[in-house]
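Have a look below at one chain only, the form predicted alone, in structure tokens format.
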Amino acid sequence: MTSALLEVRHLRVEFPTRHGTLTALDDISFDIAPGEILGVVGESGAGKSLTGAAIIGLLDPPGRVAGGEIRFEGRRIDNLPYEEMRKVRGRSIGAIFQDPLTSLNPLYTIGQQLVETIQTHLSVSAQEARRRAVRLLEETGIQAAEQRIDQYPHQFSGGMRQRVVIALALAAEPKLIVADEPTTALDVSIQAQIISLLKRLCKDHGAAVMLVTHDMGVIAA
């Protein structure tokens, strides 16, 4: 058995009101091993999202973790300051978001915003940073990755904006990723190429994914 990359036990997640106190997730534990893909699945509203956000460190205030803890790699997280946890996240955490426009800069480049993310989280020269983001960008099934570059977000359509969104999440190799919704905007056939996508990347990168929908087609492919 290999042992697990990520730990969840008895997770609890609170939001203070003026009513009084909202448990949000209640108890929740599961763990995720290297190269596994964990399908989280419940209807709107049922904390899908919630969890993964917990895992990242990006509750929207007022919401805590109030009970149970998160654990990566064997050491807890969930208790980390946040200068800390940022590190965690971006370079061991990688995120993939429902909507790729709240993850991308509109006045960036996709070039700028992945050589960047790569140089804070790997110590490599801008040449060698560019040249890995064109390489994540060919990984991710973007053609002409060499010109495509130096475009900006609206100059993509939803899907390939999905896919370099995918490749910031893994421009630090993390070796987790929390995913949400990550085809939901997208056409079938682009939702299968995106999950054939997170299929290899989980056997060449050896990375973990939860995979969070509420499409029981996604799960079952």
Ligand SMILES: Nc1ncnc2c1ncn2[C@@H]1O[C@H](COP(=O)(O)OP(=O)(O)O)[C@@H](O)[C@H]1O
Second form
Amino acid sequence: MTSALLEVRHLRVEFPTRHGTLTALDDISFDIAPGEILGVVGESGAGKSLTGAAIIGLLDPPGRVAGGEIRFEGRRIDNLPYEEMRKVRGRSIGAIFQDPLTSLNPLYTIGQQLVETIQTHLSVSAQEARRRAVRLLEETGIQAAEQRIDQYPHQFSGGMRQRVVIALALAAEPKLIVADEPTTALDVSIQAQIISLLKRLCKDHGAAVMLVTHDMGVIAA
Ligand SMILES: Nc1ncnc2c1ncn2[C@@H]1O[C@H](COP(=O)(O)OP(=O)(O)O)[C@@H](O)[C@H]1O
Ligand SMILES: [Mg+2]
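Right, the form predicted alone is done; let's see the coordinates for the form predicted together with this ligand.
Expanding to the full complex; the earlier chain stays at the top.
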């Protein structure tokens, strides 16, 4: 037995192309312990995003895990059927991407999105889900959360949207969050705030983080 939350062993990701097979990740191994923050730094094209995508089961086809294995709480997750993996994603592993608009649906209020995520993964009433959603928004530093919860993503600034995405990633109380360049699209002036928020909230909620960035300043923080 091992105490790791996530174990990545000899991971290989390939893209079949017309000109042969492109091996994008070759023999990647690492662990993340419960509550640990792991920083993954490297130059553009190094394979950071693919590593995160393989873990959350969202490699773009025809990309595929061609070797090695990924275990979450000891259970293999790299070969799960799509529906099974969809349950793991969100419930056990949350994701935060560079552009907050990737994670938010423009047609729904942020409250609807938070409540839906909470109710998909946790058995709580609609009323309780909304109460939790407001609390999460408050925790992420959104002022007047009771009112703002009924607004749409476009009514928030970029930094505020990324706070909403952090709330959404934490909504189902996952044990691991994969954050891929979560501050790269934001103003430099608010990048440090978002990183410290992410750190504090994950600590409060007991979530581990795989923090992907090309920015040494972000890793230093
Ligand atoms: N859809 C794709 N098709 C073919 N090759 C890809 C694809 N996505 C990524 N790659 C390859 O994988 C490498 C790593 O990509 P990525 O994980 O996005 O890098 P990083 O996030 O470190 O900048 C890229 O240099 C590219 O060669
Ligand atoms: Mg990347």
